[in-house]
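Single chain ahead, by itself, as structure tokens, in the form predicted on its own.
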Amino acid sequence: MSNAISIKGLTKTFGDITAVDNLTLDVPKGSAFAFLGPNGAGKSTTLKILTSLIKPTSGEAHFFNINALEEPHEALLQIGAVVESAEFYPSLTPSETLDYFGRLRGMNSDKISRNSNKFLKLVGLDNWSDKKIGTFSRGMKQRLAIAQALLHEPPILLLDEPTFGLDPRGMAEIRNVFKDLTKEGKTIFFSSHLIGEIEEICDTLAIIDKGQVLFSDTMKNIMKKFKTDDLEEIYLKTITESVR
């Protein structure tokens, strides 16, 4: 199977604090692949690199064949990304802010309208459409990061904790949302806290702490190497034996 997401000696440093060390990770195309770790443990920091926020110390990124680092232009079409808490103006409405972001991505306007429709819909805010941000909860700029993130149709999402600030029903409507576009064959990069989540969505799983990989496999085969299916047992497992 190829890769939608290749990083190669990905490192960080903040003055004397590493937070990437040496990351080596592939990530398969069309698979919901989980980064799990401890807070502090470099996943939100390797997101900020995949998505040009923030500039690695070492190493390499490809989306496909594409130098995420070298041609950031090109990688960022590729994506689309859920990066910490949601936040946009609070003047505009969702179809105002999908407009801009749709601009800022050279969409056509029939497509930006076609897809804003379609994907607010999606994550439930199409009745919020023409609303302000402003009176939006932390929940409903969740699902309208989301949908700015489906809004030029990407082949890879990544998404850090992507049901932040939802309540359970949202957190299960968005969970469907994420499983079918898998089946649809897009590749999901998800970090997140929430293990029962993972278990749901995810087939590969890596787990991280102190900004390396500690090993990286499908859920079927960590499962049968751990000789559990709990997820959570495992990874409290792994991360305690890092620590020694």
The other form holds:
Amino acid sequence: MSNAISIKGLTKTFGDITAVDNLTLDVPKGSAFAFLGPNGAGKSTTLKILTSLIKPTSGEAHFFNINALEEPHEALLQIGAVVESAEFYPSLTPSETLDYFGRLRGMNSDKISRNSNKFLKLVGLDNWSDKKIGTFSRGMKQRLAIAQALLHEPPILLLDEPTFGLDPRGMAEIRNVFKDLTKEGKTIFFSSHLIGEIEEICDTLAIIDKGQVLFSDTMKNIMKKFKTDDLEEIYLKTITESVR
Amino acid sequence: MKRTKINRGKQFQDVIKFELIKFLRSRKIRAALILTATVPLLIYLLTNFVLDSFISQIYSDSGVVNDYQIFVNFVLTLSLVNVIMFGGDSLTNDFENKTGYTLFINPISRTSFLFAKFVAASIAITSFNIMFYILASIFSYAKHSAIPENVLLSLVFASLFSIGLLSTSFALSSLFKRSNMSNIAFIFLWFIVMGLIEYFLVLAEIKPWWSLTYAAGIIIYIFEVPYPKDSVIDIPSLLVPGQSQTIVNLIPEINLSIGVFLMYTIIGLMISVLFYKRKQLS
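Now show me the form predicted in complex with the partner chain; what you just gave was the form predicted on its own.
Up next: the whole complex, starting with the chain shown before.
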């Protein structure tokens, strides 16, 4: 199977702190790939590098055959991303925000309008499309963040805690959206602390700590290796050994 | 793999459009409207009904030119305030408010964002300058049934001055993480540092031709026909009654001052690009 994302020797330092340390990872095309690790492990930094929000100290990252560091604009068209707790301009409405981002992504007006309606409905914001975002709750902004990530129908989705701020019903709805997207063949690179969520959505897993990948494999192989299907137990055991 | 061709010019226009929409829906537009409408009205009321006799003592010829110059004196302060409102947080708010996490993951360069934001802020500030001159002209016509020559030229100079000022605001905004800090630095620079330097240089009879606010003098002097030259004036002494004191009136040159406006704009933008490109959402 070909890789949707290939990361080689990625390193990012902030002064004396190494947030990402020679990280190498392959994400197979069409997989739902979980990126799991404790706070400060380097997950968000990796996602920010992949989305061109920050520059790495060294290393490479490719989306399919596009070098994300040398051709960031072309690479960004291949991905939809939700990074950190998303914020939007409070004076704009969701429709206007998606119109703005769609234009920046080179989409024509018809496609922007069609996809805005489709994805705002998918995330449950269709009745709020013309309300100012300034009045929105955290959960509603997060739904909009997911809609903007899907807007240009990218083959790869990079999601950092995508259900952050959603209520349990909202979380379940959004999980179903992601499950459907994997069935459509999208590649999902999914960073989360919620192990139950990862178990439900993902088929492949990498555990990261101190900026390094501790291991990466399919869920089936990992469970076979650890002789348990309890992902939480596997995770805690791996992280505890890493600390030692 | 399908590659999408993006029209960079269209992207640039779209950023300007949405920046202007944001301005139009913001509170600062209301503040700027109130300020721009109130200042000429207040000047008109004060100079005609409250301080009329005082004004006529200061100006031997309280004609259309002198009256208009009183209005235009305030365009410098208005520009400083409008630049703070429309330019002060342009480059910092996406970092401060975290909107950059959704904005900068779009395929557009930071340089394009910066220039589009600069054009949008320039449009907003110039619009208020135009509004100010229209009101000043209406009030001038109401009193004198005339407006002075070179109003349009003065407006062009005022707009070039505002854009130069905006560029320095962008440069400071690109250097600081928070808009509060960049606005304080802007106010400190133009109201205190440059004000003091200019004051002492003029006292020493040295022309601070390189200063943006000194060059802005052409906005006011352009109404005088012929354009004035450096002169020495005797005025009644403020310290010793009955005696006079000599002051040197240093007049900025028109072409040199236009050059100064453009230099501030170019250098300010160069600094902005250099630092804005390096800003990271970390």
